[in-house]
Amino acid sequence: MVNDKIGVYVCHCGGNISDVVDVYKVVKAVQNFPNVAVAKEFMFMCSDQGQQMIEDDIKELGLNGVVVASCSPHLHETTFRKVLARAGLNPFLFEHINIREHAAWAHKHDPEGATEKAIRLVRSGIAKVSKARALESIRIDMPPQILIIGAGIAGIRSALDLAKLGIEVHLVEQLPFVGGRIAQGYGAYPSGKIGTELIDELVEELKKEKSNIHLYTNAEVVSIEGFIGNFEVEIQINPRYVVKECDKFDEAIEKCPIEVLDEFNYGMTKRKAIYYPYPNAYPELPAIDMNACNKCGECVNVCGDAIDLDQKPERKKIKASIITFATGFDPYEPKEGEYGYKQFDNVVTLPQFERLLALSNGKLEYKGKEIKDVAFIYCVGSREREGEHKYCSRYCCTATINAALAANQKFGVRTFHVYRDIRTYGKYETYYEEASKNGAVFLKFSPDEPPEITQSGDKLIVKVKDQLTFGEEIEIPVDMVVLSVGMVPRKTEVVSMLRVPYSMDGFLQEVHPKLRPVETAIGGVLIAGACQAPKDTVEATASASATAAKASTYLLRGYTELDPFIVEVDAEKCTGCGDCVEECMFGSIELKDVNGEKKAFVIEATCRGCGACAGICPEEAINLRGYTYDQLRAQIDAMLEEVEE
């Protein structure tokens, strides 16, 4: 069937087309080309004058097809579908030619080759449209049930969010305890509260919630099948060894003759094998470390029943309709030597200095000795020029003149900032201006010449050679230095299971920045926080909430509605030889038997629309719905037919 009565619409974009495409001469040249009923120009297609005007031709000329060429498709196809299907014409037989970005942007300094590549782009447009098939949107169930991966501060407000709107949230969290890297943290900015505190905050909310989230601590995820609105996960929930409450909990953690390095503290200080991490921990159970414990029983002797050292894990199979990832980050380690890390006592990272500021009391003191004067080394593991970690942290240059304000202001210790740049944007510029008042000492220096660092005595020795004095080398003897390390990507098993992509600088990826920020290429599945690249805990919770609206809007509707530019298989053509199955990277294709023989079948929710399959099938036997091989022949025919003058 031929789609005979098409509509072509060309519009000037107010000037951004029109200033360098004829778009009279567009028109001219397509309104007798085959099966063109109308063609018309117009300022703004996408005002609502121009969309009535196809609304009017689709209902007065029987118009069976339409073809808009105008600015990019990410703008506007979804406005004129919308014309085609208020008009009473299925939206799917429409096609949106981007003669903006395509012919005039990029051939500005050519209008005459820019009007006949947007003539000959129109031409293709109308060919496609031609033997295009009225096709209906895929719609799937989404009950309102959603897995969140982490229990971070991202997470937590996520499942808040979420919770507060009346849907099902399981929230599965890798550690015994919730509150992820923001439970390290001292002093977050911008509100001066302690990480701690601001995960009590969210959890005293949790507790509220309760009948809405179903907490699962020391989880993880074994197994993920499915597809959005019907994702189909296990998780294995790991001994705590801890079975229930008992109120000599204190009693018990002190007899435990086991210590070792607490990693809550990054190894700065010791914590027992059963343990908590920091007072007012949640869950309020404590956990037993089964690589630390012996088993010696004194924990049994004080609490009875409550401790069972032979509990074994659990599995459990959930529904969700949605899966986020709030998996966080990891602070960078610093390779052995890089600015005298482990190479000298007195140099730690940004986050170990927080702990030690959360630690101290009366003056501050590491290994026995009191720090007076500090230097912080910035863009540590950040904006390598070799390696894996080319990006800028962002958030690293706040957090750590805040951490010198909170060192300043409690234990008056005098900083010095040896610094590449400073970026504390938004309001976070008056920290910078506050630490400079206060005494502060800022040295630029060039990645050309990093800072080295020597000991001489029982003090440190910064050498810089400080661009702000012309290169003047100056060297800084202090009792500390501190590397302002950056965020990297932690690497999960369960994102592999779901095929989710990674950005360039190894985070996981969104579609788009602005457009869809918090989803990805797999349908369903939704990212919030630093998983997906670094951010402050103001910004990760920006992130967290835009997530849990994002899923909000599938999960309180009950459905959604996909794309129908999916594959489909012609049985008949279809060998069983298997090639598209490898090829598919999102496991859309599986082989069935059909009568004894092995066919291709396509898993509608899962397919992406990338065509790999069509491509690699030798029979031709899989197509594109809205890309058809007849489609994409005749596109290229017209196109390459010659443009009279």
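In this text, all values refer to a predicted model and were calculated from it rather than measured experimentally. Rigid core: the largest C-alpha set superposing within 1.5 Å between the two forms. Positions refer to the first chain, counted from 1. Compared with the form predicted in complex with the partner chain:
Annotation for P73: C-alpha shift of 2 angstroms or more between the two forms, rigid core superposed.
In the core-superposed comparison between the two forms, G88 has its Cα shifted by at least 2 Å. In the core-superposed comparison between the two forms, E259 has its Cα shifted by less than 2 Å.
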Given for the second form:
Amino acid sequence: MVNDKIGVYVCHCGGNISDVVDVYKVVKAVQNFPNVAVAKEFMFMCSDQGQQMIEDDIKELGLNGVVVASCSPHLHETTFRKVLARAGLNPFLFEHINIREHAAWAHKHDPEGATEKAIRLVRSGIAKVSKARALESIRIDMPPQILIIGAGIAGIRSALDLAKLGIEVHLVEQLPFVGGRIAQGYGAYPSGKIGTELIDELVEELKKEKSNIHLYTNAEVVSIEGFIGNFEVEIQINPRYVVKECDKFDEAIEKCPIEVLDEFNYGMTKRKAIYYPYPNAYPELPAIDMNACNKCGECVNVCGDAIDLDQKPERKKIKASIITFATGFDPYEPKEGEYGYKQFDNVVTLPQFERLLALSNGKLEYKGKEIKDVAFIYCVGSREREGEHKYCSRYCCTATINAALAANQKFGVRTFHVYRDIRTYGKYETYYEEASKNGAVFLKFSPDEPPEITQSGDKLIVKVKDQLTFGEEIEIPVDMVVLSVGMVPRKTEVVSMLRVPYSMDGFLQEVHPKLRPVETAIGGVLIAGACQAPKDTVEATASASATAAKASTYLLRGYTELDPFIVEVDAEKCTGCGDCVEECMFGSIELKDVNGEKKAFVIEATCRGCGACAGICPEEAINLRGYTYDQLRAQIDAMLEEVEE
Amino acid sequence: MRLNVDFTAKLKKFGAETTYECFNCGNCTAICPLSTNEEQFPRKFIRYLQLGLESKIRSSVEPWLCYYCGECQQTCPRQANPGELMMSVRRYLTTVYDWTGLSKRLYTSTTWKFLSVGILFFATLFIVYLLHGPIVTDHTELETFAPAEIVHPAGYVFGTILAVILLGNVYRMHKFIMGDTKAPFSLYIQELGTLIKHFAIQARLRLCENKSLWLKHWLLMTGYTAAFILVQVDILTFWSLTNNPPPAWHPAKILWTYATVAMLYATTVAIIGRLKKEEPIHQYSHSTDWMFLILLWLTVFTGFLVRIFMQFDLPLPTYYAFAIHLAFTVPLLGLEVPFTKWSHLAYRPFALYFLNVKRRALEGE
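Right, the form predicted alone is done; let's see the coordinates for the form predicted in complex with the partner chain.
The complete assembly is shown below, putting the previous chain first.
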């Protein structure tokens, strides 16, 4: 099939093109080219008159293909596709040729060469359109149901926003309680609210939205299959061993004879095998840590059948049109000996220090010793010159100063800030100011000469070559050193199930940081919070709400349309070798038995149209729609054809 | 070097209140017309203050090279008052140099200030009461009331004590500034010119943008010098402590008039300035700044009254005014010259002197 009535429209772009490229010569050179019905030039093809001219020609001359030679397709491809649609022609019977950037601008000093190049480019467009096929966008149904993985502040925020729109939300949390890292934080900036207070507020809202939000705690995703609009997810809900309400949980916890280090407090305190991480934790039922529990039955004696020590894991299948990852981050764990970490008792990380602040009353004590002077070392595990963490975690400056201010105001602690660079960006610049007014001392080090920690009596000595003085080596005697650690990405299995791409830093990657900031390259998979990049609470919840808004644009409309440029398999040519299955990074091709023969099949909803499979197929059995072998060969032939003088 | 913020806290008493407002940008040093590549300030010293590097500050000469023009104060983006911080470092250094320990008490304790001024004031009055001569009431006979053979020797003994203490302090300053540097004696001779020049004309103050600072200071300084000389030579001229005051055209009397007017003008302007707080140099007043100005003003004013009463031949007012004049002069000289603010008359020129000697000694090595 050949489109034999093609209209060619060459644009002057007001002189941007015609000052260099001889557009009249281009028109002349292509008007007699095979399958061309009409060729015209015009001052601004994108203007109303230009668009009208094309629309009229399509209708009057019965064109079955259009080529516009003008600016970049980024600018006006959509414009002209719409012209075709208005004139009743399939919008994909169109080719946009860029003779501005590719000819006029690139070869300003060689007008003749530029003109020749323009002619060749336009001819290749004509050849491509002549073999183009009408294509239809792919329509996928989107029932209003979503899976959100992770019930930290981002996951909960996103879930609430969606639930309020009447969308069914499955919220899966791997720990027995919701709240994530925020619950562990101390006074979160701005607002100064304690982390658990923030979570409490969200939990109150969560309780009101119970009809739309299915919360699964202690649960993990076992498998994900399917694609946008049609994900099938299996989750495993691990036993909590506490199965219903009981009035005497406090007594049961007290009776429990087992004590283990409390990971919620980074091991600074101990908890029982049956426990709440903190007093107001949600869900209200305590959980039993079976790794610690010896099944002595003391708690059962108190609470009876509210506790079932033989509870079994349970599996559940969930359907979701969209999946949002809100899987969060891990605080960087310093290496042993890094700034004295795990080498000296009183070297802790910022998250640990925040727990210490939350747990302290009256005076700040650590391991039985009062803490009066604290040094903070910045950029620990961030901005590394060598190693994995070359990025800036950026929340840590503000978080550190925020914690230092709290320590100073609540406990009268004197603070010393040993930093590489410091920026409490945006609204939080005042924190830096407030800290310096309260006598916080700032010392700047070069990464070439990082500070050293040594012990002297019951004091730690931080030695730093201070760049703000005159390179003098300053020794700061302190009671505690706090390492301001950055955020590191979590590599969770569930991410690899969907092959969500990572950025260089190891965080989950969005499609485009400005234009599509919460979508991933995998259709229907969104990212919220710090799994995407280091974020503070404000940014995490903002991105969470953004995923909710993005998801709702699909879920409230009930369907979505995908670009038709995906691959198709010619079953007759396909030998079922499976090379394409290997090659596809999105898992969008599968082999199926057809009458005893293996054949490749494309999962249209997840194919991104990259064409990798088409390239690898030894039989040319796979074609990328809109870029078929026939089209590309015709383009090349047309481009190589001699241009007459 | 050990960071010691207790030291920083201690310096608050000397007026270093804004130390931690500074974020070390260095605008102050950039704008300062007196700072040089070799001797940089104020930023460096604010940094030393922030970290509490006591030993660095004790051995520094730069604070004396700062004349508090106040330009840094006006350009500081953080209102950290660099000029005032430098001033507070000078106050602290004054206590470091002083071997008696009195300086430290005067700077840091209000009780000590009032007590020492009060004791010297009333002790002087008491001594006058004990030792004064016959009181002639039909006309003014000041010399009969205050016999020159008592007043002048007492004055010289008092002056010698003050000079010994002050020079002792200058010697300690020398030790702190020179550190381990050994300079040949010839350099001390060769550089005497620097000492005399800066003592006489305070040339560095003229480097400030605001030239009126220098003029006012110079009026005060020459007025004081003139008065000092007149008092010293009175034992020969007998124009002051006399029963027969010389006529108005007498050169000594003209000089005396100049001294009185210059000092009264300069101190009055300074007091008004400190009350109005318009100029940077007058925005922040330590209690010792007030102590100095008030004592000086009262001394000059009571001296002025003595002359007026003498002129109008009012015997008793003359004697009382003279007694009170002495009672203010003794604490003014006794406390200000060796122990507090006025000691800078020696420390400033000596700092430049020692700096040049040290520099040349290091070059020679």
